Structures are given as C-alpha cells and as structure tokens.
Amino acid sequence: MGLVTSVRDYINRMLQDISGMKVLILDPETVSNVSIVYSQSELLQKEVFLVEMIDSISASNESMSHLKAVYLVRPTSENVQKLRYQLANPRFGEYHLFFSNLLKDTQIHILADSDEHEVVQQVQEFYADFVAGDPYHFTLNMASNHLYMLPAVVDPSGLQRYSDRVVDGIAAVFLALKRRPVIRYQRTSDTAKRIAQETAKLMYQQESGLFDFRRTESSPLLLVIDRRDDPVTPLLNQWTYQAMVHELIGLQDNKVDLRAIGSLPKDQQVEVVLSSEQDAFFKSNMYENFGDIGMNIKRMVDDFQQVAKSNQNIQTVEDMARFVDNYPEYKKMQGNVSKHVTLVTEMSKLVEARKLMLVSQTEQDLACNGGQGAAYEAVTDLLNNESVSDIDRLRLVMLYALRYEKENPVQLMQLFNKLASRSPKYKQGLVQFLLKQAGVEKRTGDLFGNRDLLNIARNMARGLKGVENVYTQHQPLLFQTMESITRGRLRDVDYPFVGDHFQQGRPQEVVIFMVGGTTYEESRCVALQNSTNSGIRFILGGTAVLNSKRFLMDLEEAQRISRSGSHMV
C-alpha cells in the first residue's frame, strides 16, 4: 500500500462516518497533508462545505449550531489550547477531534477537563503526520530546514525541535504502514543518529505495545541518511519533467503557482495542480526527459484538437445531448492541455534564456566524468559567459569544488576568485562553508564512484558503452545505497544498527529517510527501482523537498547562523 491511499483512507474514514453537514478545521501544517491528496470536489462530495483553519476558529465568534466541526490537527501544545478555548465557549452542534499524531495523558485530560459543554463526540489518532506526495515519496515540509548542518550546540533547544518533528513524522508513516522497523543510520552524521536512536527508544521503548505489529516474515528497514552524503544531486538541473518543473519554476505540495510567472496573460496566472493522482498525462510523463515531453504534448494537443472538431459538428438533439454529457470532461482535458503546454513553453524559454543545455552538459561531466583540466577550462568559461546566471555560475563552481576539492588548490583559488568577482551577491565563504559541511572528509558514500574499486569499473564500463542522454547521466548515490541494501551489501561500519534490534535476511520494505531533504531526481529512482520488481518496495522520506534554490537557500542560513554563533563563543 503506497502513503497516498493511506492518508485517504483515513480521511476517509474521518469524513464518511460523520453524517451531515460539517466544517474541516485544519492547521498550517495538516491543510498540506490533506489538499495534497484529497481535491476540494471530493471533500464537497462528503458533505464539508467549509475548510477553516483552526486560528481563524478562534477570531470569529459566529455561532454555526448546524454545522459539525471535524478537526484534524497536529497534537502541538498550542493546537491544544486552542481547542481548549474552543471548547470552552462551542460554535459548531458537535466536535469531532482527530489528531495526526500520538497524543500524550496530559492532553487527553486538558480536552476532558474543557468540553463542558459536552460536545465532544469522539477523540481519535489518525497517523497522516506527513505530505505524501507520490505514493513512494514524502516530505515534512520543514521551515527550519538548515538546522541539520549546524553543530548540537550553537542551538540546542532548536535541533531538539527538529529532532522531535523528524521522530513524530517517521513514527507516523510507520503508524499509518502498520510496521515496526530495525533501524540503521549514516555513521559520520550526528543528526542523522540522533533522530534514528530518538526513533527507537518511541518505538521499542515509549510506545512498544503501540507499534507492536504483526510479525512479518523479515523486519521492515528504517535507514536513516544525511543530505550532505550527496550534496550533488540538489546542486544539478534537471531534465525530466516533474523534477524539472521543481528546478525551473517550483512545486509545492503538488502544486505550481503561475503567478510566479509574470509574462502569463492574467487569465493562465493561476495556480495548477501536478498530481500522478489526478492527471493521467502527468503520471505517465513524470519521468519522461524533456525531449520526449515535447513530443507527448504535440500528441495530446492533437487528440485535444480531434475532439475539438468532432464537438464543432452538431447537426442533431442526440449530437447536442451528446456533448453536453460529454461537456466537462471536455472541459477537463481543455485545462490540463493548457496547463502542460504552458509549462513546457516557460520551460524552454528559461532553458534558452539561462543557456542551461550548455550549463547543464558541463554540470554533468563534473558529477559523472573525470578529467580536471578539461573542467577548470569549461567552468572558466561558463563564468564569463555573460549569458550565465549567478546561480549557475555559483553551482558550477561548488559542483567543481566537490569533485576537485583536493587536486589543484590553486585553480581551484582562480575559480573562487573569478565568481566573487562575477556574481558578488553571494556570501564571501559559501562554497568553502559546503566543503566543510559536505567535503570529501565528511562523506560516508562513494560520490563520485573514484573510491570504490566496484564503483571505478562500472564507470569505465558506462563510460565505453556510452550514454543514452548525456543530460541525464548522473545516478544519485541513492542509487547505490538502494542497489546494496538489494545485494544486502550495506556496511555495518558505514550504517550501524540502533540497539540489539538486526536485520533478519533481506527486507522486503524499506523507508529512506534523509535529513536536510530529498530531491525529485531521487524520488524518480526510488521509483524506477520499484518497478524493477526486485523483491523490495523503497519508500522514500526527508526534511524538504530542494531544488537547487532551496538547497542554496539552506546553506546561506547554515553559514550566517555559524558565522554569528562564532562570534558569540
């Protein structure tokens, strides 16, 4: 069963055993667990005429004794006391409170100790603690993002926050997956072992009898990694198209606002959904390089134009009755031909305009090929090129550094040197600040495939057969990572196991989880993998999901944070 079905089955269940009319009272961070795989006809169709938020529920004092009150909040402190001012003066005939989360003792009596009123129907925990965006893929949509690459003591009572939301959502997919998991962990991050060792001690410790499952025939893996194994893959264009679109213009619980785009006449300034759920064109083209993308949509523009024609010819009642029956799937398959169309056609100007295929084939050849002559002289150029925008220019020189950071210190001076002087809004540091966070001395993986004998041959071997798409040859290393848990190849030394709890033979589920974010181009070979039918189904999990804005985003925070801590110390 994939996340998606198990958070609408319980919303589901929430909604259909509650008759009547109701409000869905939501709060910042549940409105994204549910729009995400709930639409707003089908919540219509179970009767809610109205989604609230729960801190608009304490501005307003109108009465509304007809309608029943279906609240799905996270159990915070804050989300409790406002339904205890809620419940202490009632605007809705009844409340139906269920929380994404394990509540504690002391919150179930504060909501006792205030429904006075006694309209209070029932209490309940509906693990959706999550945004499941594709059925193998969810995020946490975490603000404070950057605080993993920060040291435990520039701000404790921070990192403990972030801990703590990372546990309730792991706990929650594990919850909603009815599982409990051996767990292992990336040896050289803290963070990562802090949330793996806080995550057993909830589910063998705390709440053992809670996750106390079935057994199945080989315990489920909950791996727990660090972004900065593989900083790479975020710094990197992309080239298929839901990874793209994030790049490009951004994707945000599924959806992308066009508004964003200022060249859009004022009708297409909307904001459009990108679901596998909902739009069969996008589901089967998620995946598909650019190339082919073009192609598909000059075929679904053709059908579209078939269909057009076909409902210009209407001679008789029966063809009248026809495409009025017809009418809104017409309508339908207008809007999402308008939608992909416009999407790719901003796509190729911002790919025209960045001269990103050229940015792009130099991107790749850091990642993917040696040769460090040749790739100081294409970075040298790219940085003068005029038509290269800041933020490509300060990925190619990171990307450089990663690859190089231990080769030619002096070219590698130039460079530095070079985009100061070219792109100066950047921080002075920046890329000397990621090879502290993510350099060669703090990865656990072979990166770049140079470490690992096994790793040196296949790259040879790719590199003779050649590759299909010099544009999208990088693999991330979660590929590795998911091709040796299938080998049952993972290293103990690099991956201990949390506590006496071992791994039985080879599971048969495991969840990635990566603290700092996960990335479209990893959710796409999470995918891939899936569908090779290996005998293992891979869930993929993080912080955030980046893109190379975000990414960069978070490790400017990181930096000035650090810089000001030191200054304090």
Given for the second form:
Amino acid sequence: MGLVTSVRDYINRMLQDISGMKVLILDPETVSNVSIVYSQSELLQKEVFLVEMIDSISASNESMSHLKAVYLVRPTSENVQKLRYQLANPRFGEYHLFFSNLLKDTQIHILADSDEHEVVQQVQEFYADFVAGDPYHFTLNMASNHLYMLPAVVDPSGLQRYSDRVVDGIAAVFLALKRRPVIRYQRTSDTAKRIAQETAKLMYQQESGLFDFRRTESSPLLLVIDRRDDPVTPLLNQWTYQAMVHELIGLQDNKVDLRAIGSLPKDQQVEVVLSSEQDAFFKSNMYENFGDIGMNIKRMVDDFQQVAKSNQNIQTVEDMARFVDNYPEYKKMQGNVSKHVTLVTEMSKLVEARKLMLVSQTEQDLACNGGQGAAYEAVTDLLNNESVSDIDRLRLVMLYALRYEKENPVQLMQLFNKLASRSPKYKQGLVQFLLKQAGVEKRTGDLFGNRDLLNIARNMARGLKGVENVYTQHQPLLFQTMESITRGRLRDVDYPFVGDHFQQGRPQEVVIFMVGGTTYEESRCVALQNSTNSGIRFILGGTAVLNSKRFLMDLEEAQRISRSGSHMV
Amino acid sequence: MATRNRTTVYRKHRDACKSARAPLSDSFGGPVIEMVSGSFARSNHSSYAPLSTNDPGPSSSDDAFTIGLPPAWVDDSEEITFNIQKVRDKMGELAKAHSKALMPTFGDNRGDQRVVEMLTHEITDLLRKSEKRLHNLSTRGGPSQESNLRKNVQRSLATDLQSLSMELRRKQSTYLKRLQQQKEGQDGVDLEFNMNGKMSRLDEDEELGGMTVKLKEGQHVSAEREREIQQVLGSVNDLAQIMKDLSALVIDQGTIVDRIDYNIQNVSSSVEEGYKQLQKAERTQREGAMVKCATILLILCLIMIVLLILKNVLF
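Requested next: the structure of the form predicted in complex with its partner chain (the form predicted on its own having been shown above).
Entire complex below, previous chain first.
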C-alpha cells in the first residue's frame, strides 16, 4: 500500500463517521499533508464545507454552532494552547480532535481542563504526519534543514527539535504502515546515529505497546543515512520531467509557482498542480527525459487539436448535444494540455538562456567519467564563458572539487580563485566548507565508483559500451545502496545496526530516510527499482526535497552559523 | 493503518476536572444549581434559540451552552438536497419508462410516451427549480468564514446537479437514437409487410389502394415520431442551458482551484486585499475635492459671521 493511500484512508476514516456539515481545521503543516492527497471537491462530497487554519479560528467571533469542527493538527504545545482557548470559547456545535502524532498525557490533561462546555466528542491519534507526494516518496518539509550539518554543540536545542521532528515523522510512517522495523544507520554521521537511536528508543521502549504489530516473516528495515554521503546528486542539473521542473522552477507540495519566472502573460495560470495521482499524462511522463516528453506533448497537442476541430464542426443538433455532453472532458483536456505546454516552454527558455545543455554535459562528465586534465580544461572554459550563470559556475567548481579533491591541488586553487573573481556574490570558502562536510574522508559510500575494484571495472565497461543519453547517465549513490540491500550485502561496518537488532535474511520492505533531504532524481530511482519486482518494496523519505538552490542555501546557512560560532570561541 | 483512541482517557480527565471545580463553587451555592440545570438542559437539548448569522453567539451565557438553529440559507440547501434525491428516484422510473416505450408493440404506445414526456418534464422542472434556489445561496458582502461556507455548499450542490443533468441528457439522447432507429425500421417493416401480405392478391388496384393507405398511415406515424423527437430535443436544449449556468459554479478537478491550500491562501489574501481597498477608499474620500470645498466654505462662513458681529458691534 502506498503512502498516499495511507493518508487518504486516515482522512476518509476521520470524516466518515461524523454526519452533517463539518468544518476542517488544520495547522500550517497538516495543510500540506492533506492538500497533497485530498482535493477540495472530495472534501465537499464528504460535507466538509469550510476549511480553516487553527490561527484564524481564534481571530473571529462568529458562532457557527450548526457546524461540527474536525481538527487535524500536530500535537505541538502551540497548537494545544490555541485549542485551549478555542475550547473555552467554543464556536462550533461539536469538536472532534485528531492529532497527527503521539499526544503526551500532560497535553490531554490541559485540553480536558479547558473543555468546560464539554464540546469535545472524541480525541484520537491519526498518524498522518508526513507529506506523501508520491506513493513511495515522502518528505517532512522541514524549515531549518541546515542543522544536520552542524555539530551538536553549536545549537543543542535546535538539533534536539530537529531530531524530534524527524523521529515523529518516521514513527508516523511506520504507524501508518503498521510495521516495526529493524534499524540501521550510517556510521559516519552523528545526526543519523542520533536519530536512529532515538527512533529505536521510541519504538521499542517508550511506546512498545503501540508499535507491537503482527510479526511478518522478515522485519522491515529502516535505514537512516546522511545527505552528505552523496552531495553530487543535488548539485546536478536534471533532465527528467518531475526532477527538471523542481530544479529549474521549483515544485512545492506538487504545486508549481510560475510567478518565479515572471515572463508569463497576465491571464495565464500562475500556479499549476503536477500530481501523478490526478494527471494521467504526468504519471506516464514524470520519469521520462526531456526529449521524449517533447514528443509526447506534441502527440497530446495533436490529439487535442483533432478534438477541437471536430467540436467546431457542429452541423446537426446531434453534434450540438454531443458537444455539450463532452464539454467538461474537453475543458479538462484543454487545461491539461495548456499546463504541460506552458511548463515545457518555460523550461526550454531557461535551458536556452543558461546554456544548460553545455553546462550539464560537463557536469555529467565530472560525475561519471574520469580524466582530471580534461575536466579541468572544461570547467575553466565554462568559467570563462560569459553566459553561464553564477550558480552554474559554483556547481561546476563544487563538482570538480568533490571529484578531484586530492589530485592536483594547484589547479583546484586556481579554480577557486577564478570562481571568486567571476562571481561577486560568491560566499568565500563555500566550496571548502562543502569539502569539509562531504569530502572524501567523510563519505562512506563509493560515490564516484573509484574505490572498489568491482566498481572501477563496472565503470570501465560502461564507458566502453557507451551511454544512451549523455545527460542522464548519472546514477545516484542510492541506487548502489538499494542494490546492496537487495543482495543482502549491506556492510555492517558501514551501516551498523542499532543496539542488538538483527536482520535475518533480506527485508521485504525498506524505508530509507535521508537526513538533509532527498531529490527527485533519487525518488525516480526508487520508483524504477520498485517496478522491477525484485521482491523488495523501497520507500524513500527525507527532511526536505532538494534542488541545487535549496542544497546551496542549506550549505550557506550552515557555513554562516559555524563561522559566527567560531568567532565566539 | 494504526490509530489510537484517547477519548476515554480524555473523558476521565474531564470528569475529574469538573468534579474538582464543582466542590469549589459549593460554598457559593447558586452556581452549582445553575451548572447542574445547565447540563440537564444540554442533555435534553431544550435550550434552543434561533440564531442569525450576525449574532454575537453564546458568549453572553456562560452556564448553559445554547445550541442555536442554523441560519436561513441552510433551509435552501436542505431543500435542494431533497430535490436531488427526488430527481434520482425519478431517473430510475424514467429509465424503466424509456425501455417500456421502446418495446415494439402492435398497438401505438402513446400512453407510454406520455409517461416518458411527463417524467422528463418533472425532472427538468425539479432541476430548474433547484438551480434557481442555488443562486439564492450566493452571498453579497465581503469574504468571511460564513460566506466561504455558503460558497462551498453551493459548489457541492452544483456538482451534484450538473452530474444529474448530464445523466439525464445521456439517457435522453440514447432514447432519441433508439426512437429514430425504430421510426425507420417501422416504416420499412410496414412496407415489407404490405409487399408480402398483398402480393397474394390478384387485384392490383386494390393492392395499390391498400398500399397507399398503408403508406399514408406510415407517414402519419412518422410525423408523430418527428414531433416527439422535437419535444425531446427541446428538453435537451433546456438542460444544456442549465448545464452552462452550473458549469460556472463547479470546480474543475485536478486544477489549482481544487487544492485545499490554494483556497485557504486565497481567502486570507482576498480579505487583506479588501481591507487595503477599504483603506484606500477612506483615504481618497478624505482627500476628496468635495471635502476640501466643504471645508473652505465652512471657513468662509465663519469669517463672514465674525465680520457681521464686528459690524454690529462697531456701528
């Protein structure tokens, strides 16, 4: 069962037993959780005629006692305080409280204390505490994502909050799946270790009754890894539909905000929805590369033009009747076609303006193929090229630095200087900071396929065979990790078990949580792996969904804090 | 899909808190009786008070929580829901009537056709009435939670009405098609039957005469069929009109307008916009030319009065 179905089931169950007109009250986080899986028209069918945020309930004094209030909020102390006030001054006839994670007993006491009018009919925990964008990909949309890069001493309370939120999210996922996993973590990451240990404590000690599910033959596996083990994937430019939209424009909760581009005519749609559940064309094209998408869109436009022409050819009354019958379908098709055409047009413009085909070729070479000298030449050329934007220059230098960190330090230094001179907004030392965080000493996995003899051989074979598409030749490190799990060869040395956990044989369900964020390229990898029917179902989750802009922002923020910290010392 | 019910724990605490509060007010005597009677009233739902949308609400009484009657527009929406249910029932009947009317019979099935016509008219009337009522749900005035609620109720009912109209249209068009097939078939059958039946007769004149009579009868039947088809077409056009009106209200599924978070954002932003417009309007009014003229006139009047007084005093 996918994650989208789980959250939808929670919402259905929440609403089905309550009859009459309802108002659904959400907080800023559950709004994303609900909006991404449930549409407004479906809510209307369930007689939910009003949706409000928990803040705006207190702001108004209108009494609507003919409505029943259904709350779906996170059990944070702020929400409990707001609820206290709202229960003491009730505006609605009945109150049904659903919390998206575990409630503490003290919170229940506080709520019960303020419910003088006894309007609360039920208090339940429905664990929909994650954003399920695709069936096998979830995110927690966390704001201060950069904290995982900093040592604990810098901001202990912030890191504790970060870790708590992650543990809550992972717990919610497993409660929704009704499983209790065996937990492994990446040895080299302190944050991953901490999160793994706290999750184990929650599932096996603090709430062991709640997590005591029916045992299947093999326990599922939770693997907590760190983004810094694969810093290459978020830095690369993407060429498959979903990943490309996120990289070039930005995809938030399956919505695209075209205002960021700023070149649209006034009457065009400013925000569009890209959801694989609701859009059949997107579902079949989200993992295709740019060239194939272009062809498929052209086909879709041709089909649509056929329909439009036949619609204009109305001669008999029968034709008229048929036109009115098919009008909703026609309108929907028109909206869909215009949406995809707009997106692809905008992305083509950006590719053209930023010379991304040139830049991306070099990026892919840096990520996949060898040859330090040639790489240096290519990067220098692009740094000198005027039409390459600052962020692309930064990415190229970073990729080069990650790959050739130890080879030819002189040339590396030259690249740093050139970058600093070319990009006025470049924050000094950002590349060095990245190397300190995610350099070759810090990484566990074989990112460039040049450590393990087997990997080197594989790379050579691939180079000889040639690749289908130069722009999509990169495989994220996650692919190798998943292969190791499938073969049962994930090394204990690199990914130890928590406590005295142990796994017999291969797991059948694996949840991989990446602290620091996932990318759509990795979610594509997981979806393709799942479709090969290897007997193992993979689910991927992270603290955020990264594109290169977001990853660089987190790096800059972490660098700023660590600098100010070192000044204080 | 795991869930955990905390209601029992919650209720236990709530009762504990209530009993902790009650002995405190024992020393005052009066409030205890009020609270008891309040809870009694609540359990009997006996404290009803008609509530309009602009009422400040139960903030005045803090002992018994009065449950108010819903506002007037809820009656409209309930009536529309009731109509929709009636339409659904009638559609079932109509399907049966259609199949009966289409069955090939020897006599003319005018009775069945009347039934079909009547049912179709009733359903179209119900739909039209419901649609008019639907417009009553539209709100005037600025955006507020209540108006949002009404808009959403309106949307949901519009979606239901639209799907019902479409179903009716589809049923009617299949009925039409089948009728037309039958019409052609029947004329053909008539002629064939005549050919076969009368061929045995040797009298050609009689045969011809018989055939002309049959032809005329056949024409009469087809003229009637034409009329019926026109009537059905008429109701199809009516429905098309209703659908056009409704489609303005219905949400397109899968678009940005169908997203919950988009709708929440829009409400807050439109409220802000409205507030800004109000402020601007206030400012323009204050700085308006009219206001300036009025002020100048007032000052001039005052000066004249002062001069008048001075004139009287001095002279």
